[in-house]
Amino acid sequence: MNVARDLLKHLCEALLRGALTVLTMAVVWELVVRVGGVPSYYLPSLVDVLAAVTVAPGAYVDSALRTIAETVLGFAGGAVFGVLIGVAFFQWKALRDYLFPMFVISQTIPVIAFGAVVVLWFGNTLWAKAVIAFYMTFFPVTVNTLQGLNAVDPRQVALLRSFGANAWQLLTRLRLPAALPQIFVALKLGATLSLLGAIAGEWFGDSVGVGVLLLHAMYNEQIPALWAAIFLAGAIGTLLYAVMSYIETRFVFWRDEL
């Protein structure tokens, strides 16, 4: 109960700070458009952008929920897989030497190309978009987990070993806790990258999603609707980042004491 209340408080504070930033940007935006006489096909008025949302608010709500579901599923899978593989690479050097180059090669494949293959395999389903979000998440989590585990002070390891700690105790009581700051850097990055993956997956054909809103607005040259979809994607990304930042404060609570 306390955790839920703290999370809600953290999100409200983040939303308040974000609202102040957005309000400032909105004022500057309107001044630039109205005073500078910027053509609407370059930069529409925020009034027009909001009007585009009010035309079909249900479509924006449904699209946001669908994209969030795809993102969260892919991100969760990528985060768990990345941490586990990072630990496995640290524990078994032969496995790292064999598989890590394949992981690097996989990241040279453009997400559009990978997404096309995934959609052919799974169809235009929620799970296909989640797989693409997974693809965008697991690699940075793997790399940061491995780096965090390798960065542990050898003197601390020697101290615990002198007290009889075994390999499992060293991993769970020293190495993983010490690696958490690096891991959360990757998790916060992965939260936004997974969103990009989910949106890119929706471009291959779907009926709902932020990516669908973007494509429809672009093909129909509806500039206010295009900006509305961009703002929606930005809001979702900010929300996901805020959630991960809150979770980081719960698990890496000692960072504020350093």
Contents of the next structure:
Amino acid sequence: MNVARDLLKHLCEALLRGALTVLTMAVVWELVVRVGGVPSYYLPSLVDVLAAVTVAPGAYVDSALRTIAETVLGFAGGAVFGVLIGVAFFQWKALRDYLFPMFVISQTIPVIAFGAVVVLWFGNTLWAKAVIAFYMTFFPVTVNTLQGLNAVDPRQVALLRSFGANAWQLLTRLRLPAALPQIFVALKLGATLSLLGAIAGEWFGDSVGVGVLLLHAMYNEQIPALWAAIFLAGAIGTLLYAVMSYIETRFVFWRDEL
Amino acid sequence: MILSLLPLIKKRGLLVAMLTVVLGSTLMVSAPSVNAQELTEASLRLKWLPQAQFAGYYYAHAKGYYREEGIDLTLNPGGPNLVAENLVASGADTFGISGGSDSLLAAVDKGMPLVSVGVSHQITPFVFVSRKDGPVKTLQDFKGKKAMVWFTGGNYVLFGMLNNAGIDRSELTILPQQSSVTPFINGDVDVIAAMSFNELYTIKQQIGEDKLRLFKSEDFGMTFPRDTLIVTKKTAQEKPELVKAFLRASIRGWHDAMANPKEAIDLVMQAAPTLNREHQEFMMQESYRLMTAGKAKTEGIYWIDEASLKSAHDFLLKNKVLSKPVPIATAFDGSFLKSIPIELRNP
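Please supply the coordinates for the form predicted together with its partner chain, as a counterpart to the form predicted alone shown previously.
Below is the whole assembly, all chains and molecules, this chain first.
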């Protein structure tokens, strides 16, 4: 209960701060469009954008839920895998020497090149998008976990060793907690990256999702609907980021002391 | 600092709860679907995003026509990054609506094991548009102007039209067309290609129908039948009954969709709720007009008209899109269609 209330409070505060900025931008936007006489295919009025949502509000809700599910699944998988592999690379140098270059190569492949193959393998499933979201997440998490683990103060390691700590205790009691701030940097980055991955995945022939809304609006030249989809993607990205930074404040509560 | 880390261990509860939620939802998603035992599973990869161009399939699907024919069909939307030929050839999809006679012949030429069992659009489904008050009044006026066309097959139609009129294609600037017709509306290009059921609608809405001049490829001796229904050669050989059943259900779907247009559009809009209804109503009528044009008037929808396919083939061969002659009979097989009584196929 406490956690939920805290999360809500955290979100509300962030929302209030954000609302002021957003409101200012909205007023400027509307002024530019109306006073400046900008054609609607360059920049539609926000009223038109809202109207596009009210035509089929259900589609926006369904799409948001679907995209969030894909993102969260892929992100969770990528985060867990990234931390595990980061730890494995740290513990076994040989593994890192052999596999790390492969990881780097995998990240040089543009997701759009990779997407068509994923659809061939997994079809139009939630899994296909989760796999792409996973692909976007695991690498930054691996790199940051490795860096965080490497950055632990050797004097602290020596101290715990002198108390008789074994390798497992060193890892779970010192190294991982000390690497957490670094890992969370990657997790926050990964939250938005995995959303990008899920949306890109939806461009390969699906019927529900924020990516699908973007595609439909783009190819049917429904510019207000295009902006509505962009805002929806932005809102989901912000939400995921906010949740991650809230979890960070709970887990890395000592951060301010660093 | 180490001591201050100890309370961290208590936070594991939250992590465990989060993992449980994720794993729980994972299990729910992977639960197998039931009651599809005596039905054959198959999928249809559409050529493009869900829209009324495919109303007949959506209608047949929603009304259970495929199930009545023993097919458990999944409708898979296409999109800008997907090529139905590849997805069908690789076995990812059973049926596909391919780009058209041009892309299918090119795929067969490259050795893809595909065969078309029906042709949807009997005539070229797009036109070239210029402004009535602009400089382009005849095909000859294309010279020295800027024209936009999709480089995914549409360009060959333009090349063919110019060729037949004795115009060297290097005399004009031909630009690749993207998703938007804005360059034409803004006046940045003089001529643009437009699907008669899609872009043309948008252009008419923005500029006005009476202010446009249309160039139809048929008026310049070129016809490219498009939206061909494809299967692999393996499916055609091993499951002829599946192919016939699919054709019967699809034809029935189109007939009934046209008889109940409002309901048909409702079903399409269920698949893509953000679509513009008026546009979709127009699109369904226009798509059906293309499906029932030419020989299909007397031979029924999906008719494979060898004469127009041959002329498209010869043109593609001459322009080196095809590396060698592709016999029409190997790329197209009308036997499945002909097994269905003509009364059922007639528009």
